[in-house]
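Shown here is one chain on its own, the form predicted alone, set out as C-alpha cells.
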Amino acid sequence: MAQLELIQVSKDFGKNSIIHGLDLTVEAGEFLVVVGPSGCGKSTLLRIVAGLEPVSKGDVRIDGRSVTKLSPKARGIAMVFQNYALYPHMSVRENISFGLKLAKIPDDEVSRRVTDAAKLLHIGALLDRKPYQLSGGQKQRVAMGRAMVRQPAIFLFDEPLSNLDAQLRVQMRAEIASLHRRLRSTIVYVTHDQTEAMTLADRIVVMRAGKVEQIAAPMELYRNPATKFVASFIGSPAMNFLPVSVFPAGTGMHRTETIGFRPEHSEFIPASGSSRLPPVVSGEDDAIIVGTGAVKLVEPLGSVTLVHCELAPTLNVICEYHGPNIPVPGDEGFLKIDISQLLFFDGEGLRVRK
C-alpha cells in the first residue's frame, strides 16, 4: 500500500480545461472512490494518476516521491478497465500472467501469483478459458487478477461494474469490498454509481466541472453535505429542494433561500374526504405541513412507498407514505416534513446555517 497525492494538478485538451488545480491526498490503504456527473473529469485523474495522461501543471506523488514523469509501468500502479481489456486469443492464465511475463518475473514465482490471485478471486477452474467463454462477472475477476499479481502500490479502478446487470453488481461489490480487506491496499475508485460510492468507500470525493466539491465519509456527505449540488447528487432518491423567503429579524429586508429535505424526511397524508384542511400537527411533533398536492406518480418498494407529488406546476417532490391505502395518481393530500432534518442552501447553492 502507499500514500497517493495530487499536488495543484490541472489537465487542459487545447483550450478546453478539465481539471482545474486539484488537490487531493489517498492515504495508505484507503479506499477512495470519486464520482460526480459526466464529464466532471474524474476518469481523466484517474487516468493521470496511471501516466496515462499527462498533467498540464501539478505534481502527482506516490509516498512522497514525485511520479508525474514516469512512465505508467514505472509507477507501480495497476488499472481495472471498465471493458475488462483482456486479449481474446489467450487463455485466463495468459491474460492474469501476460504483465509478469513482460516484466521477466520467474515462471515459478508467476504460477504462484497467478494460483493465488486465481483462489482469491474464484476463477480457479476457469484459468484455461478463453475470454469469449466467459460471463462478464468472469471477465471482471480476470481484470482485479491481472492487477492483482502485479502487487501494485496502488490500485485504480475505472468503473468497472458499468457493464454488468444489477445483481450482478451487488456481488461484485461485495467482491471488492472483501478483497480490499484482505489485501488493505490503496484503491482509487471512479463511478457514476453513487449506491457503489456509498457502499465501498472509506472516504467519497465529489467532483463538479473539474474541481473537488466536497471530500468526506459516505455519512458525512450524506448527513452535511456542503454545497445544494452534492446534496442532490448523493442520495436516492434524490434530495428535494423547496424555495424560500428569510426575513433576518430587525432587517426589514427579505432574501431567498432553497431548503432541501430527503424523502424519508417528510411524509404524504392523504386529503380526508372533501376536507382540504391540513391535518393537526401535535406539540410533540417536529415537523411542519406544508400545503396540498396532487399524486403524479407512485412507487412501492416493498419496505416502503414512494409518492411524486406536485406541490404547483414546476415544483415536484418525492416523499414517503407510511398508511395502509396507496395513494394512486390523482389523489390529494398534504406533505409533512420533519423540521429538524431541513437544510438551508444560499443563492449561490452553498449550505447555511449548519
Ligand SMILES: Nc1ncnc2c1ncn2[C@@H]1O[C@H](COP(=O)(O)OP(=O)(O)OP(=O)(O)O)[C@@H](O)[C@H]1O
The other form holds:
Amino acid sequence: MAQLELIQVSKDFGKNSIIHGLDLTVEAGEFLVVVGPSGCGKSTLLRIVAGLEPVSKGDVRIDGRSVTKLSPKARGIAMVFQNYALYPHMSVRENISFGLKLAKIPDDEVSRRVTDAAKLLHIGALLDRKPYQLSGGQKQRVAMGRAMVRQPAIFLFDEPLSNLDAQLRVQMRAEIASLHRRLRSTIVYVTHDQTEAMTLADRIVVMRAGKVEQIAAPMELYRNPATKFVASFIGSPAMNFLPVSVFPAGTGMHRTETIGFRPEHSEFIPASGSSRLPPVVSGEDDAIIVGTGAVKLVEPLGSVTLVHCELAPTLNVICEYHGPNIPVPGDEGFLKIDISQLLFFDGEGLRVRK
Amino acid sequence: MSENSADSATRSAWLFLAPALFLMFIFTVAPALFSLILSFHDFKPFSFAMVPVGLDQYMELAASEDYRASLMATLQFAALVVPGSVIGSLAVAVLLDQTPFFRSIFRTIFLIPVGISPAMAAMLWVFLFNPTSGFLNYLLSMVGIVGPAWLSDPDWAPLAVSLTTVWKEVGFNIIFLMAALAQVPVELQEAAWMDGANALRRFWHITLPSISPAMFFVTVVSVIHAFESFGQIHILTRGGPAGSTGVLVYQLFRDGFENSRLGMAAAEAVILFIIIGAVTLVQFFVARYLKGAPQ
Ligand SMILES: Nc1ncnc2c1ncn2[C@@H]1O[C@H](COP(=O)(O)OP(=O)(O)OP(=O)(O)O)[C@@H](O)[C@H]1O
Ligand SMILES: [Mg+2]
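What I would like now is the form predicted in complex with the named molecule, since the data block earlier showed the form predicted alone; can you produce it?
Starting with the chain above, the whole complex follows.
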C-alpha cells in the first residue's frame, strides 16, 4: 500500500492533447474510482501511472518518490486489463506465477503465494487449465490473482468487469470490495458502471476531456456536485435540468440559468378528472408545483415507478410516482419538486450557492 | 428433405470441382503415379520400352556411394538453408514490426527475390560471388579479408548456394511472420511488461509462443523448399565442385536427363517424396508434442 501522486501531468498524442495538467493524490490504501465519458482519458491516465505510456509533462510519484522515468516493472504496480490479457499458451498456474518466476522468487515461496491467491479467489481447482478453458468470470479471477501475487503497492483496474454478465458483475464487485478490505492496498479503478463506482469507491474522480472535474466521496458527489456535468453524470436515472429565468439581483442567485433536481426529489401528480388546475400544496412549504406535463413513458420498477414527462417540446423530466394507479402514456399531470433539494447552475455549468 | 438438399449440394459441389480435379489428375496425380510405376522399370528413351526390373534401381541407389554423398549434401544444404531463412526472416519481421514507417517498403523489397525466377536470381549471384570482380569479395577486401572462391571451393560452395537460397526465400517467410506478429495482442506484451519481463523475455515468453503456428508453417515450407531446390544450384555450381552441392534433386536431374536413366530418376523422385513426407510428418508430431507439453 502506497500513496500515489500525479503532479501537473499532461499527455499529448502527436498534436492531440489528451490530458492537461492533471493533479491527483490517491491516499495509501484508498480505493479511488475514476469515471468519465468515453474518450476522456481514463485509460490513458492508468497507463501513465502504470508506466506503459510516458508523460508529456509532469511527475508521477509513489510515496513521494518520482517514478516518472521508471519502467513498469520498477514501479511495483499491477494492472488488471479489461480483456484480462491472460497468456494463452500458459496454464492458470503459470499465468499467475509468471511475474514471480521472472523476479527469481524461490519456488516454494512462489507456490505458497499462488496457492494463497487461488484460495482467496476460489480458483484452486483451475490451476492446471489453459485460459481458453475458463469462463469470463474465471478469467477475471485469474487476472486478479496474477496481479495479487506480486504484492504490488498499487493496483490498477481498467473496466475489469465490463465483459461480464450482470449477475457475475454484482458477485465480482462484492469480491473486489472484500479483497480491498482484506489487502488494504491502494486501488485506482476505472469504470463506466455507476453502481460499481458508488459501491466500491472511497472517493470518485469525475474526469472530463482530460481534466478532473470533481473528486469526492460517492455520496458527497451525489448530493453536492460541483458542476452540472458531474450532476448529470452521477446518478441513474440522471438528474433533471430546467432552464430558469433570471433571479433578482442581490439574492446571490442572479447568475443561475439552470436548476437541477433528481427524480427521487420530484413526484408526478396526475390531473384529477377534468381538472386542469394544479392541486393546492398545503402544509408543504418546501415543495413547489411546476407546470403540467404529458406522460411519455412509464417504468414501473417495483419499489417505485418512474414517469417520463414532457413539460414542453424537447423539455423532458423523469420523476417518481408513488400512488396506487400507475399512469399511462398520454396522461396529464403536475410535477411536484422538493425545493430544499434544488441545485442551481450558472451559464458555465458551475454550481451557484446561496 | 434436408438430407436431400445436402446431397444435392454435395453433388453440385463435385460438379463445380470437377474441372479442377480433372486438371489436377492430369498434371499432378497421373504423373506422380506414373513416376511410381516407372521407378520399377528400366525405361529405354529411344525405343520407349519399359523393362520391369522390380526393386533393382532402389537397391542400386541404396548401395551407391554417390547417392549417399548426395543425401549428405542435401542434409547439409537444408541444415544451412532452413535455420538461415527461418531465423533470418524472423529477425527481419520483428525489426519491421517495430518500425511501422519502413514496414511496407521493406516488405516489398524483401519480396522481390521471391518473385524473380531462380535462374535470374542465380545469375545475379554469379556476379556477386565472382572471386576477383564480385561485389562480395570487394566488400570483404575493404575490411582486409581476402574472400574465398565462393563457387569453386568445395568448402565454400554449399554456403554460397545456401546464401542465395535464403536470400530468395526470406521474403516469403517475412510476409507470414509479419502477419502473425501483427496479430499478437498488444495487451499481452503490456501485461508481461508489467509482470517484469524485459524485451527479450517478452519475445521469448509471449511473442514466440503466440506466433508459433506461423513459425511452424514457415519451417515446414522452408524444409520442403530446401529439399526441392534446383534452379539456383544448376546455375551457380552444377552440383559441384566435387559434388559438394550435388543435392538429391540435382542427382535426379543428372540421372534422368544427362544419363538418360528415367527409371532411376523416378526411383530417386519416389525416395525424395518419402523423405520430404517423413520430415514433414516428424515436424507435425514435434509441433503437437510441444503444444501439448507444459511450457
Ligand atoms: N496511442 C494513442 N495514440 C493516439 N491517440 C490515442 C492513443 N491512445 C488513446 N488516444 C486518444 O486519447 C483519448 C483518450 O483515450 P482513453 O483510452 O484514455 O479514453 P477512455 O477514457 O479510457 O475511454 P473509454 O471509456 O472509451 O475506454 C481518445 O481520444 C483516444 O483516441
Ligand atoms: Mg478506456
